[in-house]
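Starting off, we have a lone chain in the form predicted on its own, written out as structure tokens.
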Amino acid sequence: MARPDTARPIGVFDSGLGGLTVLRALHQRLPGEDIIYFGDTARVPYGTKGAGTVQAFAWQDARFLVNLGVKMVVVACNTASAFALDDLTDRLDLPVLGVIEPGVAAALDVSRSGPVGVIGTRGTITSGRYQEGLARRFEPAQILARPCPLFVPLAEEGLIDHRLTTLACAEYLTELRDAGVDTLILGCTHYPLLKPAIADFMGPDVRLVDSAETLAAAAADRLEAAGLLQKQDNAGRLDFYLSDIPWTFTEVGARFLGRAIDEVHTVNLDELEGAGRLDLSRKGDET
């Protein structure tokens, strides 16, 4: 017997472990919802790939979720919001959400009147997607983007209070601070690590962002606007697969998650190909 919408997983993918931080946000605000997680591992970082890259690989995560049964599709990846998010909008028939929106909402809403800082990957950077959306308010001299590459593996390193840290948040965030940002938009779903350096280094004034709050806040609204909220008292189960399962995963995916994580399951490349050219009758999708 199928399972009723409200039942079914919700789905969340990422080209890393970085949606982690996301899967926990969302689990923390949802404890009851089923959660099925798959990090593309075998083709990290998708931050230093090209826009059409970005958007197959993300329609082959996406497409994966979906056979899995899942009622919603959480884009945990921030370069694939800026490149794939209206692509996979047009061509699933279910709810589809990407980090960017909800960030850019949330820092229209918090700042008080600018400058705005964002920073990310180089890809996410050059999408230019978070300055669109905060143009809706501010001059483009108001938006200062910036992209912070080292953040990346000193966030997976584990390296939170290290002096690498404090030098590279030197080096990547004294002209935002200098330019009297009052708001900085964490861009990548790393960036929550980090954020106790980051807070220090920036000060009390300005308000951060954290890209994977915002996103876990946007999807229980848009699940209990579409009636697909889980009922259920029970703790959601959480699943995880990954393309490749990296040797630190253990370590590094408990620090992201905040507990440990007992079982991965592996999804080979051909599997993941494979699963973005099935016909599921979807939306749009005539590939």
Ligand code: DGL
Contents of the next structure:
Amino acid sequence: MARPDTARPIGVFDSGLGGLTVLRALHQRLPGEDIIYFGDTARVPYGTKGAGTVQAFAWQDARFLVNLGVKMVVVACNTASAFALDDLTDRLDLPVLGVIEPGVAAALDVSRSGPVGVIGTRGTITSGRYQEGLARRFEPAQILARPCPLFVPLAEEGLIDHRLTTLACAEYLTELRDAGVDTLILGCTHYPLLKPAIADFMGPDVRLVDSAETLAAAAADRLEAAGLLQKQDNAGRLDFYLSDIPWTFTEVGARFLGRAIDEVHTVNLDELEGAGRLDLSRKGDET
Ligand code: DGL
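Return one more block: the form predicted in complex with D-glutamic acid, after the form predicted on its own shown previously.
Expanding to the full complex; the earlier chain stays at the top.
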């Protein structure tokens, strides 16, 4: 007998391991849900790549999860959310959730008077998606956006308390701090790991909006609204798929997830595509 929709897993994808911060928050928030994580570790980073490339990768990533029978697709990657969320929402007939709107909503909620800062990859900041969302309440001069490309490798290397991270904070964040932002959106999957250093640099009055936490809350709301919350008493199972196993996978994966990952499957999306195994039967795939 087919599984009821409510018992199907949630699919989460990211360009690599950073989205494990989102998975962790999602699992904490919805411990009864089974979750399948796909990290495109063979093609990370997405943050330096153009919109069309990120969109094509995201479409493959999402189809992989849909073919595993997920009930919702969570785009844990900010860059993929910036460039591909609209496309995925149009093309898939199941709920698709990105990180940007929940982050914007949280910032609009916690900011007292602005200005508001947002940091992310070059792709995310160039896309202007956060800025568009924040423009619902703030004038352009009240929105300060800044790419912080070195934060991704610093987080991956685990240089959380390191002086290089302190230097990078000074390099990237001085202008935002001096402008008096009252809220700073951490618009990248990796940045929650650097929260202590960022908070220290920005000072106690600046509220940090963590995209992992805000997305987990939004996912719970969306599942509930769609009547898709797990109804059975279930200890949520986590399954991991990666397109490559990085050399530093064990340490980096554990750092992002907050615990060790015991088993991981590797997949080659190009091979699946070539073998016709990424087709979607429900909606047309015109690629
Ligand atoms: N996952 C990406 C994001 O949140 C960061 C890493 C990358 O550049 O792929 O934007």
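Here the rigid core means the biggest group of C-alpha atoms that line up within 1.5 Å when the two forms are laid on top of each other. Positions refer to the first chain, counted from 1. Note that the coordinates shown come from a computational prediction; the quantities given were computed from them, not determined experimentally.
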Threshold 2 Å Cα movement between the two forms at Asp270, rigid core reference: yes
